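Here's a solo chain for you in structure tokens, the form predicted alone.
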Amino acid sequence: MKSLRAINSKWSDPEVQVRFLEREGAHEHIPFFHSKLQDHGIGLLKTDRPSILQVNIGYQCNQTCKHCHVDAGPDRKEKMSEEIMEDCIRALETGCFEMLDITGGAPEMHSGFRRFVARAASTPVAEIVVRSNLTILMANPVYADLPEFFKMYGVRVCSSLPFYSSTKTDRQRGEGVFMKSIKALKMLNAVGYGMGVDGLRLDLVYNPSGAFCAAPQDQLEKEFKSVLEKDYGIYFDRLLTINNVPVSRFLDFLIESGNFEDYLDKLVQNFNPATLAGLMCRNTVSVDWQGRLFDCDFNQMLQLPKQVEGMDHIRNFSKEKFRDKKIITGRHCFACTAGLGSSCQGAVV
């Protein structure tokens, strides 16, 4: 099968990915997501009460991970303006969001990151989450004080760690990443994160290293905690498991390795209707670096915007308009509904 890079030299072009995922006749035995819902007597997926504002403030990152659905890296220049950050703050000030989830790229690399966190801390939002790749703490001395900064504002840190061994982690994220991550975790432990200190929550995020679904979250968490404590003296609070969604670099990997059809089949066979109530698209407002609104981070990468009249940008956000609206779905949605489910907050069942 032809590589997407051969189809279009600009790999981040979302139109190419959508055409491939949804092309009729190309994958006849793989149902469309809405057809699977209908088979289970379920109509359109619709939004519920908005409670999470997830903001992608830019695609620049100090790493270039093989599974990255954002296609982030050191050469990416897209970043959110301070004006749009203020639009996000105004949305938080409405009081309808319980959580601000800041992501990237490596969000810490944005020049306005610290100001954004400080401004958000003055709003009614109950929890601020930062998705950190850990190695950013080691990338430059300017980031070395981030654990103290996180502590100052009671930020919940969600840290990517694909596995508790160097082999699998480095294969997915780059040579030497595992040991840098261990050093960063020690820095976070040293200021109280993951040590049972109230308000200093440290979660690890697990993505499978290949074309398979994540094992049960509770089981993996026990393994991670046991090995990391015994071998490295590392402590954390929760492990969040996220199935890899066939978007961007992971989609490219599936195609080039000949695993696309098998992986989609696996996701479809493990479709679990019990996951639908807890899907992140039901209660999350996803904002890209330009302020545009999406049902989830993956739709954001595929440029499938939220279709609500008069609410195309965070500055026009309305909780009344958000509720009971159609969610844009596609074959990539099977990743979030397989097994125990998958979301940015981990398993959903």
The other form holds:
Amino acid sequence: MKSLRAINSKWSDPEVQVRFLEREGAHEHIPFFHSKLQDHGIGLLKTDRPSILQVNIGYQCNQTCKHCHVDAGPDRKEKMSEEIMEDCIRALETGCFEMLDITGGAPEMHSGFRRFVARAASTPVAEIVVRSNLTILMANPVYADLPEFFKMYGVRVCSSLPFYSSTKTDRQRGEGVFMKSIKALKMLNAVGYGMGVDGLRLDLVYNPSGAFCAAPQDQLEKEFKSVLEKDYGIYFDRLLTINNVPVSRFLDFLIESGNFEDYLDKLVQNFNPATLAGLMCRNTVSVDWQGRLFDCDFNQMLQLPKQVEGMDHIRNFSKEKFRDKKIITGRHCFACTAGLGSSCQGAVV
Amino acid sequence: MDTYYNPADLKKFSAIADWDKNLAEKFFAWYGEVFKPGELTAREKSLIALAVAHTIQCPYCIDAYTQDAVERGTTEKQMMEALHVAAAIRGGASLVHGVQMMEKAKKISM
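The block above covers the form predicted alone; next, return the form predicted in complex with its partner chain.
All chains and molecules follow, beginning with the one already shown.
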């Protein structure tokens, strides 16, 4: 499978995606997100206190997953410069972030990844999270020592694993990915990750493998733990459920498979106003490879930047300017407000 | 009406209250209570519903409980096994009447 960009699909263009999602008069049963907020007596969704700096250091990946909202893949060359990484470090040094969340692509493929983690570890940030696709640990011998590297800096590892069986996992992420992921998890367990060792937290990330929402996080976590332990002797800490957001490749899948209207309708029917207080966009600063700021990684992929005067780049980030500002929303936001809610940190309520 | 079954009608289920609010409210309250986790988990109840949906051959129920089962992480093999249980009971119910058939045939035969 190739990225949408590699095959010149129109859905690789963020403008085309936004135009489709936000068409006036289209999608008969799907309201605009801001209209739904108004129905619940909520005006604008606004930012709160910044606590998470989520940095997307590049779109290159060794996998090409069917649901990827980044449209990541081996062909993507966009990557953050060392200079912008240093801008991120300076933002961390202000002490206003509790967490650095490093994502991609496969962030480990960035040549400056290890230096970035080491530099971040010397800042006041309390927690460094790396979003790892697991198979990268076996993609090349140069990545085989990553578990030890993560351990050295007390990195929390968030690993994608859409299901505890090969059928669903491979269907979403590629042939053979499940068994490679199992081997990678064993490597992480072997150095203490997921084994109850303080500071070595291993979380799994569950994305539904199709046009449906995630089941309750606690229920799925019990099943994942039970099956992975029984069948493979694998241990982890928490399962984080994330609903697929209709952006990029997942949007393409929804449209091509005739599921778009039904999926969006389901998200709308399950709109839960109790999720609004805990949405990640309220306390996250999302930074793209060029240093530009967004309310979340999904807005980043739709090229919907933050609209805060004097704060368009991580270089000029300030926590005072961040607070109480309008969050850019669209119909894609219904994925985060459905049911128990969805975020990069799992269910919201 | 183009077809007897319209997928869009499933979303209008609650409209049955338009003609009898009292009974509809009682039904939906009871229905909601039935599917709450009890001695059986919500997932087990969902799987029973999926099997029964096939036995009564209700397309709305098959649609709803297939979606529900997949969302709950029920595997494809588990779903198919549940269907075979339903089908086995259904098939068995036909075959067990064969005893009645045989008794009757014996009775009227010399």
